[in-house]
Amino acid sequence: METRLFIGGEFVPARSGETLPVRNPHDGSELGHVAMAAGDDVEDAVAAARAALPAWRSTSASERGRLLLALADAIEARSDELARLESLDTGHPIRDTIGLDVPRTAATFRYFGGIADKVEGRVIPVDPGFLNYVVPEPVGIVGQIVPWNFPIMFTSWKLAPALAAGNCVLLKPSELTPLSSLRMAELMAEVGFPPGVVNVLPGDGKDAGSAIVDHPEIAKIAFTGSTAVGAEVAARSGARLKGVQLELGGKGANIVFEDADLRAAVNGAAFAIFHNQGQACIAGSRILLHESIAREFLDSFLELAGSIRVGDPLSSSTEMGPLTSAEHRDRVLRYTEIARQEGGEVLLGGSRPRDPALSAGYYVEPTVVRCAPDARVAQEEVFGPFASVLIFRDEAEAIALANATPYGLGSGLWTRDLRRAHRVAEQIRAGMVWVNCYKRVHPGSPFGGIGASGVGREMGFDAMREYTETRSVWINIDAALPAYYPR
């Protein structure tokens, strides 16, 4: 497959000639060398987007939607190939990439293909004799920066609404996991997207990312990644008066009340933290247990977590694969020592698997730690298969614990009491709350957080608004204007 930059409808080498090896996280083997974009390549991509923008923004919304629908069809036709590619590149188990990641990617392009021509303007009732109408306009050229944890899915979350709204895009996938985004570029060319509408630039944040954020012709930055980097993106974009949409970190609380269906809560909590090896901003990384059911829950949860099948992501029996890079594996493992130093109790895991077949890969065992609410492992985003367990006495304490971090992305709760469900969901400080489930997403439902978890929303009509500006047009129909300067 192509590993060069995609600029102006063609695959081209980086101007510097620099490449970076992409590695299989299962065994550290080399999958290939991918071109690394830098400032000159960003200039070329902006020029291509600038040339394409007038025609693309004038293309009918229905035609833009047709191309997005065609892309969804192409993804579905190649689902096995794309799932295998994503598993090789990221370490996601194949059962997840083929059952969740690729179908969600196709569904996102299909959703925005369907609503491309459904975004309406409106007429404002104003003074007699005047017509005032408001129409949405594309922002222009958009820079989009995609993380390494769900690259194929986040590529669709970023591209689909921006393209449906009539923008041209520079997309920077992570240099760690660029393969599915580059394959997406091939498919977009195949189904007929005009050259320059989408440009894909693998590269690191220091070079390619900085050049995109700082470029004066890029009107908006959409970034998914860490809170620290997001804050820098926001500051630099603000200095240039360009818009931002930021989907950042999380430290999701997953509250289990005394009346919960414990079997469902145990399974749901395991999915919330161990799916994709915990490498998810919405992971339910803090499990809050009512004191009356804590022991019973933990007995079942530890048994389930200890039975999770860790192994080769290409095996259909694997339930948890490796982390995406060796550096990140080591970072996650350091939190085990941090937990112990702060007086936490490691209930399960905390190290690399003992299986010699996994020794070359970036694996971490499912890990469960009981700790204090102010411990670093209960406050900082570990971003791995690492659950922190906290105990509460009543509903008020559960809500206080859930809100006791600077993050506000996603949280969940488990209860049979419908009134409690609504009451607690209203008081949790988060952009998304799941009741008796976790990590549910849909292309039509807004996704995003508050506080240290970001600004703006992905998905749904909210995402279309992220990629449009409002133009207000006033027309004097038959009003007699006063003479401000009578002569």
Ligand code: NAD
The other form holds:
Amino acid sequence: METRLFIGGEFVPARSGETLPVRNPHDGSELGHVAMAAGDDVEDAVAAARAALPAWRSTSASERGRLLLALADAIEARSDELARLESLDTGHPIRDTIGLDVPRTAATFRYFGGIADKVEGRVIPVDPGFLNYVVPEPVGIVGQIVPWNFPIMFTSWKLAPALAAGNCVLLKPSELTPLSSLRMAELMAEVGFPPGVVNVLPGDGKDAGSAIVDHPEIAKIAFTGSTAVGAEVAARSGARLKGVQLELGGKGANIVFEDADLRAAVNGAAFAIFHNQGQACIAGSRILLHESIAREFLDSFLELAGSIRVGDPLSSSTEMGPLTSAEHRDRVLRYTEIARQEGGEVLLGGSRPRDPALSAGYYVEPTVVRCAPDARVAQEEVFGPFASVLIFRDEAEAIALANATPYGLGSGLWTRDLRRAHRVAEQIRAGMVWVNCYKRVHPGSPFGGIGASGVGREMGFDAMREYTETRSVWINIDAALPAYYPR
Ligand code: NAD
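Return the structure block for the form predicted in complex with the named molecule; the form predicted on its own was the one displayed.
Below is the whole assembly, all chains and molecules, this chain first.
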């Protein structure tokens, strides 16, 4: 596959000639090198986007939609290959990349292919004699920066609405996981996206990321990543008066009430934290248990978590793969130490797996820790297979605990009481609340957070609003204008 930068419809080396190593998280081996973009390459990509923008924004919305639909088909036709590539690059188990990541990627392009020509303007009832209509316009050249935890899926979440709305894009994948977005660039060229409409620039945050954020011709930055970097991106964008959309960290609460279907809650809570090795912004990383069912829940939960098959992502029986980088594995392992120092009780895991076949990889065992609400592991995003368990006495305490972090992304609750479900869902400070399920996403359903979890929404019509500005046009049909300067 191509490993060079994708600029102006062509694959080109980085101007500096520098490359980035790409590693396989299963054993730390080198998969290859990709070109590493920096400021000069960002300049070239902006020039390509600038040249492409006038024609792209005036291309009919249905033609833009047709290209997105063709891309969805191309992804589906190569789903096995893309799933394998994503598993090699990220460590996601192949059953997930085949069953979730790649189908969701295709579904996102398909949804926005369908939405492209259904975004309408409005006519505003203003004063008699005037016609005032408003139309959504593309914002122009957009910079999109994505993280390493769901690279192929997030590439689609970012590109699809921006392109449907008629923008040109510079997309920077994470330096850790650049492969699927480069392969996607090949597919976009193949299905006929015009040169310069999408430019893919693997590189690090310091050089390529900063150059995109600071570039005066890039009108908007859409960023998914950590809260700390998101805040910096927002501050720098703010200084240049450019819009931002930020998908940042989370510390999701998953509340299990005493009337919950415990079997479903145990399985749902395990999926919420261990799927993708816990490397999900919406992970249900805090499990809040009513004191009356805590013991029973934990007995089943620990048994299930202890039985999760950790291993080679390319094996179809693997349920949990390695973390994406060695550095991140070490960071996650340090949190077990922090939990112990703060008086937490490690109920399961906390180490690297003992299996010698996994010793060179970036693996961490499923880990469960019981801790106090103010412990660091109950407050900070660990971003690994690490569940923090808290106990509550009543509904009010559960809500207070759920809301007791700076984050507000996704949270869940398990109950058989419909009134309680609505009552609690209304009081959780989060962009998304799941009842008797967790981590449900759909291209039509708004996705995003509040507080330290970000600003703005991806997916659905909300995403189309992120990538458009409103133009208001006034036409004097037959109004007699009073002379402001009667002479
Ligand atoms: P990160 O913030 O380190 O990096 C994210 C991206 O930003 C990468 O492409 C990186 O190269 C780039 N970057 C880094 N510094 C930059 C700078 N100064 N200027 C411009 N770009 C810069 O995050 P990460 O470690 O890659 O991802 C994990 C984090 O992402 C977690 O906190 C997770 O919660 C968050 N996340 C949030 C969502 C969401 O939708 N809310 C989804 C996935 C991940």
